[in-house]
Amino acid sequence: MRVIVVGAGEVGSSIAADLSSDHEVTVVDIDGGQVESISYGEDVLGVKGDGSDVETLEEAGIEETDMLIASTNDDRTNIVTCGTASVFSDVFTIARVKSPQYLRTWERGSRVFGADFMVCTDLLAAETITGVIGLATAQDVDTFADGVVQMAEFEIPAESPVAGQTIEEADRFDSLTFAAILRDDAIIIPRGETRIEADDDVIVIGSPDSTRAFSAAIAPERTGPDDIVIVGGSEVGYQTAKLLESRGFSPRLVEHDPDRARWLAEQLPGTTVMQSDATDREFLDRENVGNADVLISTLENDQQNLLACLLAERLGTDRTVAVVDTVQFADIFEAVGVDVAVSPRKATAGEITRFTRGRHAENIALIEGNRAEVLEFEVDEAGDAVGCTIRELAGKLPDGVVFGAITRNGELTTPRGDTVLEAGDHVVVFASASAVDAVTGVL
C-alpha cells in the first residue's frame, strides 16, 4: 500500500515509522528540516511543502496513493488537506483533530470534510483516562466484541498479594485468560507454574467483571474510586469529566481561569467546579485533595502536570494520572512517581496505526508500542477456521500466541483446547509482534 503522511511532528513521525516496514510511505511537511530528519532516520520518502496544496500532493504521488493521513498539529490544516485529497477519489483519507466539535460534525454525514476516518486526540485521551482509573494498577484498558471482552494491562505492586503467586494460584476467575507477562524486555507466555513477580506487567483478557475482580485481587485495599479530582479545565479535562459523569461519577474539577470555570460549571451539572490554582498548597489542603482516590492532571503543559501529581502524592492522594504532551516524557513521569502517564499524541498515533492494520481485523490493541498486539477476528463462513478446534489452530501458529476469548451470539466463552469455532464467532487473540502475520494468515 502507498501512504502519504502529512505532518512530520511526533504523531506523523510515529505513524510513518510504524507503517514504513510494510508499506511505501511518503512524508510531507512544510518544515524542510523535519522532512530531512525523518527521511534520514526512517525508510520513507520526504517532500517539503504544504500538504493542503494540491500541487504538493501531486508531487508526493497522490494519484498513485491508497491512503493519506493528515496529522499536523493544526485541525483546520488537516481537514483542508483531506478535502484537497478527496479530489482524487481512490484515496482513503484519515484526519487527526484535537477538537471534538469537528468529530461531532464528521459523524453526522458520509465523508464530511473529505475525511473517510477521523481521530480526535483530546477525546481519545479522555477515553483512555476513564478506562484506566476504573481498575486499580491498570496501565492500559481496551474493549473488544462490542464491550463483551476487555483486555487490561496491570502493573503488579511489590505489596500485592498476587506478587509471588503462580498463574495457577492467581487464576481464580471463571472467564479470565492470562495472556502474557511483560518482564523487562521479555514477553512471557504464562503457564500454570509461571510465577508472577513484583513490577511485572500482566496482560489479561476476559469479561469486564473478571478484569475488575482480578484488579481487586491485585490491590484489595483499593476500592472505588469514589473521590476523583481533575485539575485543569482544558478540553481533555472537560471531556474526562463529561465521560465520568456519564458513568455515574461526581468528580471535582479545579480550573484557574474564572471565565472557563464558569463555563465548565454550566456544562457539567454532575461535577463540582472549583476556581483556583491547582498547585496552591493551601487550597489543596483546604479541599482535602490528599484524601482523593485519584487525581487527574490535565493542565496545559507537562511541567505543571508533573508538579500537580507529585504534590498530590505528597498530600496522600492514592493514585495520580497525568496527561503528557511530549511522548518521550511518559516513561520519565512514571519513573519519578506518577502512577499513569497518558500521552494523547501516542494514543492518537496508535489509534491511526491500528486502524490501518485493522482493515484486516475487527479491532486491534497495540501493547507497549509494537511489542505485541491483541486482535479481534470474526470467523468467516468460508474461512478455514470454521470447524477447527483451538488446539488445531494453535498447532499451526508459532509460540507467542494466546487465544484470549471467544464470543458467540454476544455471549463470552473462555477458549479451551477442544472448543470448536463456528462461523460468526469473534475470536480475541494475543500475539507477540513476530507472530502477528501468522495469526492474520490463519484467522
Second form
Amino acid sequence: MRVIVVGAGEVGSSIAADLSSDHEVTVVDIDGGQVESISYGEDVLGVKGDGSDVETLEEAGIEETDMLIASTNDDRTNIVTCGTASVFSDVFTIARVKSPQYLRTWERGSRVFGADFMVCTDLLAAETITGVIGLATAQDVDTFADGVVQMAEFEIPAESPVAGQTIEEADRFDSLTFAAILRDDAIIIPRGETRIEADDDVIVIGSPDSTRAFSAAIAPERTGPDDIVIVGGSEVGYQTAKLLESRGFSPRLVEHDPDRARWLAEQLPGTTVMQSDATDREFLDRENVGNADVLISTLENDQQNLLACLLAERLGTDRTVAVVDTVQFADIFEAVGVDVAVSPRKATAGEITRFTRGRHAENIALIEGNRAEVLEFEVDEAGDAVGCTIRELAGKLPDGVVFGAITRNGELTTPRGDTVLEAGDHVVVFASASAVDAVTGVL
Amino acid sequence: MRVDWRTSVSLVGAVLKGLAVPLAVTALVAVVYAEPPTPFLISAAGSLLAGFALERFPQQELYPREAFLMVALTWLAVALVGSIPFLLAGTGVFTSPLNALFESMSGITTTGATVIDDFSAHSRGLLFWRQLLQWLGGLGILVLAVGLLSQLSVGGARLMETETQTEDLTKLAPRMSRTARLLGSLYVGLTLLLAVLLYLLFLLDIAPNMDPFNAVSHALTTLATAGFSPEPDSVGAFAPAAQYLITLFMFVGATNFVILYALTQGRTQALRESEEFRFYALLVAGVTALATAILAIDGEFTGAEPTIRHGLFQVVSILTTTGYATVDFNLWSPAVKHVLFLCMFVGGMAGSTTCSIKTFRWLVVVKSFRRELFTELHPEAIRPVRLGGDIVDEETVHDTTMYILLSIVIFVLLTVIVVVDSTRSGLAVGEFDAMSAAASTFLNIGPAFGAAGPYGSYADFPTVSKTAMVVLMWVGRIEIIPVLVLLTPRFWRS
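Could you output the structure for the form predicted in complex with its partner chain, given that the previous block was the form predicted alone?
The next block holds the full complex; its first chain is the one shown before.
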C-alpha cells in the first residue's frame, strides 16, 4: 500500500516509522529540516511542501496513493489537506484533530471535510484517562464488540493477594480469560499452573463486570475512585472532566488562568473548578489533595505534569495519572513514580496505525508498543472459520495466540475448546506480534 | 448625546390615544346599566386630544434612555388620565383629587389598594373602570405599547426588556409585533376563559352572586394579579367553588407567560424544566402548609376544608401580589399575619403580571448565598450561579442583590413616612400596620393590616402618606430602576 503522511512532527514521524516496514511511505512537511531528518532516519520518501497544496500532493504521488494521513499539529491544515486530497477520489483520508468540535461535525455525515476517518487527539487522551482510572491498578483499557468485551492490562502490586497464585487459583471469574502475562521482555501465554508474580503485567479479556471484579481482586483495598482531582484545564483536562461528569463523577479541577477557569466553571456544571496554582503547597493542603483517590495532571507541559504528580504522591494521593506530550518521556514518568503516563500523541499514532493495519479486523489494541495485539474479527459467512471449533482453529495457529472472547448477537460467551463458530460472531483474540499475520490469515 | 425626550413623549401620546378605547368601552357599560356615560366619554375625548397633541413631537430611534423615560412617563400619564373619570363622577371619596389619583395609580399599577370605603356610593360604570384599569395595567399596556412601537418600527424589544427584566419574553417570535400579539391573545384568552368559567358557576347556581358583571370584573383583575373587586367583601362574597377557581387563575397569572405559551403549544416539559417555576410552586405549597397549620392550631375555622381553602387563598393572593380576600385576615392571629406579611416580599415569576421582588430574584439570591458559603470553605473555587442549567452572569447577580437591597431601603423609608405622618395627624397607626401598608403599596399588593386591611380602605391615611404611596406604587410597578435612572443628573446630561 502507498501511504502519504502529511506532517513530520512526533505523531507523523511515529506513524511513518510504524508503517514503513510494510508499506511505501511518503512524508510531506513544510519544514525541510524535518523532512530531511525523517527520510534519513526511516525508509521513507520525503517531500518538502504544504500538504494542503494540490501540487505538493501531486509531487508526492497522490494519484497512485491508497491512503493519506494528515497529522500536522494544526487542525485546520489537516482538514484542508483531507479536503484537497479528496479531489483524488481513490485515496482514503485520515485527519488528526485536537479539537473535538471538528470530530462532532465529522460524525454528523459521511465524508465531512473530505475525511474518511478522523482521530481526535485530546478526546482520545481523555478517553484513555477515564478508562484507566475507572479500574484501580489498570495500565491500559480498551473496549471491543460495542463495549461488551473489555481488554485490560494490570500491573500486579507486590502486596496483592493475587501475587504468587497460579492462574487456576486466580481464575474465579465467570467470563474472564487470562490472555497473557508480560514478564520483563517475555510474553507468557498462561496455562492453569502458571504462577502470577509481583510486577507482572497481566492482560485479561472479558466482560466489563469481570474485569472490574478482577481489578478489585488484585487490590481489594483500592475501591473505585470517589475523589478525583484534575490539575490543568487544557483541552484534555476539560474533556476528561466532561467524560467523568457523564459517568456520574464530581471531579475537582484546578486551573491557573482566571479566564479559562471561569469558562471551565461555566461549561462543567458537575465539576468544582478552582482557580489556583496546582503546585502551591498551601492550596493543596487546604483542599486536601493528599486524600484524593486519583490526581490527573493535564497541564501544558511535561515538567509541570511530573512535578504536580510527584507533589501529589508526596502528599499521599493514592494514584497519579500524567499526560505526557513527549512520547519518549512516558516510560521515565512511570519509572520515577507516576502511576500511569498517558501520551496523546502515542495514542493518536497508535489509533491511526491500528486503523491502517486493521481495515480487515474490526478493532485492534496495541500492547506495549507493538509487542502484541488484541484484535477483533467478525466471522465472515464465506470464511473458513464458520463451523470450526476453537480447538480446530487453534491447531492452525502458532503459539502466542489466545481466544479471549466471543460475542454472538451482542451476548458474551467465554470460548472453550469445543465452541463452534457461527457467521456473524465477533471474536476477540490476543496475538503476540509474530503471530498477528497468521491470525489475520485464518480469521 | 442628550436624551431625546420628544421621542418618548410622542410615544406616550400614541399610548394615550389607545387609552380612548377602554374608556369608550366603559361608557358603553355605563349605558347598559342606565348610568350617565359622560364622565367616560369626556375622559376618552381628553385622552384622544392629549394623545394627538403629544404625538406631534418628532420621533427618533428609541435608545435605552428614551425607553426608560417612555416607560416611566406612560404609567404616569395613564394614571393621570385614568383618574379623570373618578374626579368627574365625584361621588363618595372621589371628591378629593388625591383620592382619585390614588385609586387610578393603584389600578394601573395593579396594586389594588383602594380608598373606597362605601361601594354603594359608586356607579357600576366607575367600578368597572377600576377593573379595566387593572387589566390594562397587568399586561395590556405592555402589549399595547409593544404593538404600537413595533408598528412604528422602533425598538420594541428594548422596551420589553426594560419592562419585564427578562429576555426570554422577547424571544417568543422573531418579530416584536408577533410577540406582542401572542402575549396579548394569551392574556385575552385566559381572561375570557376565567370569565366564562365564573359565569358557568353562576348559571349552574353554584355561585349565585357571580353575575355577568362580577364574572367579567373578577376575570379582569385575577389574571392581572391586581386585586380590585366591586364587592365590599372581595372574593369572600362568592361560593367556595368560585374561590378555588380564582385561586387557580391567580396562580396562573403569576406564572411566566412564556411557560404558559409553551403549555398552549403542548410543551408540558416547560413546567418541569423551569427551575423558577418549581421554586415558585414549592414556595406557594410550603407557605400554604405553614399558614394552614397555624390556622388549624388557632382553631380559626371549623373543619379542614375551610381552613385549607382560606389559608391557600390568602397565601396565593398575597404572594402573587393580587390582594383579594375571602375573609378579613386582619382579624387572624399575629403568627399568620406575619407569614402573610412576609409573602408580600415574594411576588410571582418574572415575565408574569405580578409585581414585588419576584421569585427569579429570590432564587438568584438563594443560589448566590449558597455559593458564598461554599467559597468560604474553598476560596479558590469558581462557581457560576446557575438557573435551570443556564449561567446567571455576575452582573445580573449583582444587580439582583442591589435591587432587593434598594427595595428594602425604600420600604423602610416609606414606613417611616407613614408612621411619622400618621402620628402627626393624630391617626394611631401601629408599627406593624404601617409596615404592612408601606410594603403593600410599594410592592403593589393592595390590602394591608389594620385600617387598610382587606375589608378596610386607605381613605383615612393623611395626605403626605397617601402622596408618597402614589409615587411609590408607580416606582414599584416599573421596578424602581427606570425611575431612579431618571432621577440621576447623568441621565439628562450627555
